[in-house]
Amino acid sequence: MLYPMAVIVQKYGGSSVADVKKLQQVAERVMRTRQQGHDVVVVVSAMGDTTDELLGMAKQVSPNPARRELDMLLSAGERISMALLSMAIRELGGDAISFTGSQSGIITNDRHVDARIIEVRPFRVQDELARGKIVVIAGFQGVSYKKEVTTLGRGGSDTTAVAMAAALDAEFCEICSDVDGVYSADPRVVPAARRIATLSYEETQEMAEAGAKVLNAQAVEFAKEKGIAIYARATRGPLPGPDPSSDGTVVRKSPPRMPGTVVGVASEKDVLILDAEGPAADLLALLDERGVSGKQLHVYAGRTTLALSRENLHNEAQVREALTATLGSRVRLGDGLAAVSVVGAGINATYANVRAGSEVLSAVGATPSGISTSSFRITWMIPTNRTEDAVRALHGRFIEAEQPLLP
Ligand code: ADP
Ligand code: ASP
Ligand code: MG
């Protein structure tokens, strides 16, 4: 009797496929994985900064581009890399076939530009795997029930990969990038940041939502639901050995850490704070009608405040106009702000961490204009131009000082 081989899903981000040479190196890594006897599904991002470049062109044509048309445009980026990678694998003697999100059965809701995957029907992928093929899938895209092409929000190729891994019952999902795992802060900003060997789904989700780019927050949801392990690794590094946490980060169900331990610091630049007087319902309806999603909503005594991340806000001019037309001087938009956060279970048992963080932020000239907390996170709003110093200061205070490296 023939047993099916274990499926492995590998995702390669934009910097890993930035040019043809890098695509060829990825093709070699895929072939090595295949030669180890696995069924391989590869999810690719658009090459290098393609998505930013496409967005830039759209903005030149229209300040408020139609969301549907943005999806038609942005989804083209991943199509280019999937076809080229498939060709590169074939050049190495592999038998590859590429699929768009729609062809691979990624079904989403109809919320263009930041659609959510609601179902994966991977029949064509399974058929091709059964024929012995390496399947290459365009990340970041799907198709809605209305048969419209959608995209999954910035960083969405991670979501494609993990959702596909869950649907195929994969052994694990490897997220390959220019960094060899999830660090205690962005290693480009904090040279003293440390790679975290293992993370729980919850910790990873909080880090991602707070702005750590290595892994997309929605991706982690799918992994958690099905208990799929995610290996965050460097594309240039080796294939996972018996202990994948030794040279990358493993995200899986993990035993709890000491409550109150800060696992990481993350930041999101370019946040808008919306502060309005009047009925919250009207304001929220206005945002929903325009497809704007916010976070950290507070409604109290006739005041509504919330944070909007600019990353997936492509019709800002239109939203600002509508807000002023409806609410006039009763609405204020705080500009030039960044959100810096520390993440860890039980870090808010007392306000000691909030106080300590506010203090070090003020000391580096990043005096917070707002604070919000959850049981897992403290977020400070600070001036955008102080982001890097703020992240280094929080890392110094909560990680370097608290958890010194053993000599
Ligand atoms: P990809 O194109 O492979 O998806 P991304 O740019 O989305 O890559 O994510 C990788 C980048 O995330 C790294 O280059 C790093 O600078 C940044 N980053 C931010 N926070 C973290 C963190 N906590 N750990 C590791 N990398 C981080
Ligand atoms: N290409 C998309 C982006 O730049 C998706 C991704 O890279 O994950 O956001
Ligand atoms: Mg990414």
Ligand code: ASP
Contents of the next structure:
Amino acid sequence: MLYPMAVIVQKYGGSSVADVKKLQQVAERVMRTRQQGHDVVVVVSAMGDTTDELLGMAKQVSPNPARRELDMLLSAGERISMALLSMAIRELGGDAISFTGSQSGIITNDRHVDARIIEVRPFRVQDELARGKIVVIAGFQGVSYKKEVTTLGRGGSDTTAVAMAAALDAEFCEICSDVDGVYSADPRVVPAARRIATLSYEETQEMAEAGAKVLNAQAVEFAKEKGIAIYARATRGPLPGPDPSSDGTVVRKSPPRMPGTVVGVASEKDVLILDAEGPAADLLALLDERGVSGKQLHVYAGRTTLALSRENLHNEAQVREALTATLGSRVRLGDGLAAVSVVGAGINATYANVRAGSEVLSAVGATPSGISTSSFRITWMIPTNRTEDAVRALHGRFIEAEQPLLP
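To test you: the structure above is the form predicted in complex with the ligand. What is the structure of the form predicted alone?
We keep it simple here and write out only the one chain, dropping partners and molecules.
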């Protein structure tokens, strides 16, 4: 009796496919996975800085390019990668076929530049796997229910990979990059940052939302819903062995960790705080109309406060004009701010961590102007020019100075 092979989904980021030589190294790794007896689906990002270069050209042509046309342009980067990788795999004797996001069945809503996946219909992918082929998919893109090409925003290739893994009921999804897992902070900022062996879905989502360059938050949501493990690993490293957390990071349900432990420190610069008086419905309708997404929304006693990432604020000048025209002096956009966060399950059982973090930030000249919390996160709003000092201070207080638990 023949049993179907396990499906493995692998995603390779831009630095892993930055040039032809690296593409060929990825092809070799894909072939090793195939030779272990797995069905393999590969999701690729654009090569190196291709997306930034395309965006730069668009800005030269138009200061405020139409979002639809941006999607048509930016989605070309991943199509280049998928075709070249498919060719490289074939040169090694593999039977590969490449698909765009739409061809692979990635269906999104009708937002451009930051679309969300609403459904995956992987029929063509399943057909080609059944024929014994390696399927290479362009990440970061899909097609809306209006048949428009869309892109998924920062980290969108992660979302493609995990959504496809969920739709295919894959054994696991491997996210490969130039780093060997998720770290407790950016090692370029904090030399003492540590690789985290295991993370829960919730911790990973919070770190992504807080600005850490880790897995995409929507990608983790797909994994959580289907219970799929995510292995974050280095492209140059070995294939996952019996203990994949030994040389990478495994994201799964409830890793073995004492509640109340801070696992990571994340930061995001260029955060704006929108503060408005009057009915929240009017303000939120205006932001929806302009395609402005935010986070940490608070509405109380006629005041609305919302944190906005500048990278999500497309056509900023026009948005500012619309806010002033609609709300006049009743709206203010606070600038020059950054958000620094600590993340971990159960860290807000008391206010001790909030108080301790506020004290160390004030001590390094990053006195917070605002604080917000969730079940897994504490975020402080600080001046942007103090961001790196703040990250180092929080990491030192909550991770490097962590005391061992006594029995």
